[in-house]
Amino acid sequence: MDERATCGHSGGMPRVLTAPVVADLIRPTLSAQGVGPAYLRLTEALRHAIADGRLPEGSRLPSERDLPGPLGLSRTTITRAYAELRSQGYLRTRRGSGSLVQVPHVPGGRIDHLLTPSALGEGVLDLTCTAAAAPPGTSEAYQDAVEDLGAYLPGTGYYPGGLPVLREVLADRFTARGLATSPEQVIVAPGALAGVAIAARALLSRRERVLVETPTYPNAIATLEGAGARTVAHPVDHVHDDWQVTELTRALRSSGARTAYLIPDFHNPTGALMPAEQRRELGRVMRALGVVPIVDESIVDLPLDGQPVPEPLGRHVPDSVTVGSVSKSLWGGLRVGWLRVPRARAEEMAASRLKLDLGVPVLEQLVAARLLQDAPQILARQQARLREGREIVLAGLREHLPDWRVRVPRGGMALWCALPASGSTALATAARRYDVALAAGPNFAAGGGLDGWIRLPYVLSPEQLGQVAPRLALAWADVLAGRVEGGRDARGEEARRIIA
């Protein structure tokens, strides 16, 4: 492996949370609740912290005798609050392990059956999805948004373009990053993928060619082809963060493509980051050839090593359409995305938007606006989570699969691993024996191939991520020993699963 990092996480025993740590985590919420029985206020503060992930599932809370001091509450109050949490399903007591945090059972599961049609069972590590749990503060943002909702109830509730308050927040964020934007240039959509679909239907005619990177986001390939386009694959050298602009220019000229779908910021699945000079160079090429890029910035807010992100590619191509969402950086359950469109294309993009639906739910837009306004603090916590997850998976690969090669990405949500030999599709099949769901490399290939690569998201809990490499080592051993049957048939199953 290349550029590996280390992590001291064992992935075994439950994480022990000390009383001062827990007190610091819940004190702001506890103080904000005002009056009411102390044990109920404490119950609510702890429940919010569990739901938001600040108190991770499987971790051990301080004993009922240790927590009163740091919180300034009686032991009776702590005991009653713990009992309430147990009755609500947020806490379980295990002899010898104390009070362990858990998340209550959700009827039907926490992932829709269309996302995982094979019905992943309990204990399965789902590595088909690069999306994290909701960040701390999400519950509070919903509560605040409900208070604001009353002002919108007398209206129809239809906002196809998006709530003005959210469009203003998004316009300000673009402007702050160097891409001057007015709220009128922002269109809110139910996710970045919906934004790609809106742009594609406005820009592309049937059978028209569109250039895409390879590897790339599988659902974007399906969306572009669903709009009737033919994809032209351009390989990205992710090892050197090199978009190979000279070869890309040749591909545009030879194919006649006048649209391109690009992920310049912590590219999915490789994590590559397009350098500033290549953005300027690519901008010159696209302006000269009259190419309109659809720029996917879904992961732009997830640098992990403190490095600055270059200015938006859209700054160098005035005719570009930029899409983004809160799904990766905040929470996929919000289903809030957007397009930033050039003024000259606002009318055609609006017409395309109206063919999709009549708008994102008002409450979710209000929540997104609140979370985005607090983005610096929220994103810092999300980035810390991802850094920890990245180190756990890297350490596991070093120990259990040392011949797998991976360049440590400087941002994003996944590792893009080169296998010692082709066998990604067979590995996805073998991994199911060990309760791991994988998306094989060919799913990310715009022009075919990539069976020697596998994507490993590091978005699960630390306890789950600690099990990834040991289980994959068993599955890979089965592949190498020829113990996998029907590996090539797995592609059909994966094609029916949405790979997020």
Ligand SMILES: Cc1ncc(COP(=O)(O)O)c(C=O)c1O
Contents of the next structure:
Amino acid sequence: MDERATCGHSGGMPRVLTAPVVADLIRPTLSAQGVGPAYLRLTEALRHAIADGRLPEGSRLPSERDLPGPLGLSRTTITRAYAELRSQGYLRTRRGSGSLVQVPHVPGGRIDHLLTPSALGEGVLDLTCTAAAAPPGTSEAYQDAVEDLGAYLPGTGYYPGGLPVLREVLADRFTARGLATSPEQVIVAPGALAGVAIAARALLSRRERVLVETPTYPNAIATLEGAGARTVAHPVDHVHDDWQVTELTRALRSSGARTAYLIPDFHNPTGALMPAEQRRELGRVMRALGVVPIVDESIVDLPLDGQPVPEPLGRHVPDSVTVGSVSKSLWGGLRVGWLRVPRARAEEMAASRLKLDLGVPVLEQLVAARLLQDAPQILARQQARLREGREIVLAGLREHLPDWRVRVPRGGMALWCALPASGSTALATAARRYDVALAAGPNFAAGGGLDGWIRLPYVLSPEQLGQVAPRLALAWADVLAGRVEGGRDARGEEARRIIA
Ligand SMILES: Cc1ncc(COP(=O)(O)O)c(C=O)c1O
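Switching conditions: you have the form predicted on its own, so give me the form predicted together with the named molecule.
Following is the full complex, with the preceding chain placed first.
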């Protein structure tokens, strides 16, 4: 069986989309289609919704008998549109299961150089990674930490929960943000992704469902699936910062997922920020259903427009597990992250951690503790740098690619752009000719699709960022002119796991 066909709502019964839900979802695109045969307009509207992940891979469309009513179209129109989608590879029919959404394979474009960054070569603009250079002061923090290290050398150096001094700093930071935390509730891990792995192994059993946003951070999908879980994709309306709580609740109920992995703060890749009101609402839902969220706060320290970030989602679900790190706010090379766990789960999480590794290097923890104490000044500089980068890429897009649509994110490190047509994977392939490395939209798709989207990080130097849009314009012209070749990428699934 095709591996990818299972990744949206993996295995088991497909998610059933009712006729009114599908009709509501595609109506705006349908009315925007203008003139032309009704079945082609419907095909295009459905294809659009599949490509951008709103109709997740593996879900079941309403029967050809049920859809005409809510859409005001004839049954013949629906039948012809479904046939067209089938011939284009967007639907498959399984006996007894009706018409299931699938996303056709797209050629090339996956990026797998991160394990050996030098493979990209000099002069290549690496847009596969949302991570910045170390801030000024990092080198001094290392030198000071070497002095501090002396006090630890007589001991064994094993601190599986983390150095007390760092746990204390982290607990204070949570408490200051409104989530009262004691150092015993903090476990230091080698990065936020390691935090997700620890939480996933503790919370999820084999084949259990976990709800994730789509798009989402690709390595988290791999980590959750690596822990044996099956992902249930929930599309988020990032343009309006809307987590669509009613739909999310429905997805939790129908899938039976008791764990959710969420990035409410300047979500990667979209930059969306969950509003305070939706945090409260979602908190109520999760408490009622007994769902434990793994809240990934990796990007919470990067608001760019001076707005206050709403209180942590974890505040509304006492049983939640929160993960974070200094990778985005300070430097990825430190490999220092953490989990904040409920008291009742502290032992279970500590045990899960010990199954993965025995701790983070003492020196790096000391550096992180020092840098975090100076965080306000360092972060202000990082944010200014990112604001400048965001403006350069946006200005470039306005000039060179005016028909790409992008909502200015209020924080984070990347733009999430809607291309005027599907072709993100082809774009990533074409861009390599112009020395640009990209992670195509489908890498971020939990439920398949998203080939009409591309993520553009703005973390490089201003000079480099100034070249992004002109080079992408050349690559996009190649895509539109059909000058992109490439067979199926056999390594696709493996490769998406190492995009940052
Ligand atoms: C949402 C999110 N979580 C986790 C990570 C990985 O963080 P770390 O390097 O701390 O493991 C990233 C990196 O891009 C991310 O965007």
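Residue numbers count along the first chain shown, from 1. Quick caveat: nothing in here was measured; it's all calculated off a predicted structure. So that the term is clear: the rigid core is the largest set of C-alpha atoms that superpose within 1.5 Å between two forms.
Positional change of Leu438 between the two forms stays under 2 Å at the C-alpha, relative to the superposed core. In the core-superposed comparison between the two forms, Ala477 has its Cα shifted by less than 2 Å. In a rigid-core overlay of the protein, Leu85 has its C-alpha displaced by at least 2 Å between the two forms. Here the rigid core is superposed, and Leu46 then shows its C-alpha moved by 57.8 angstrom between the two forms.
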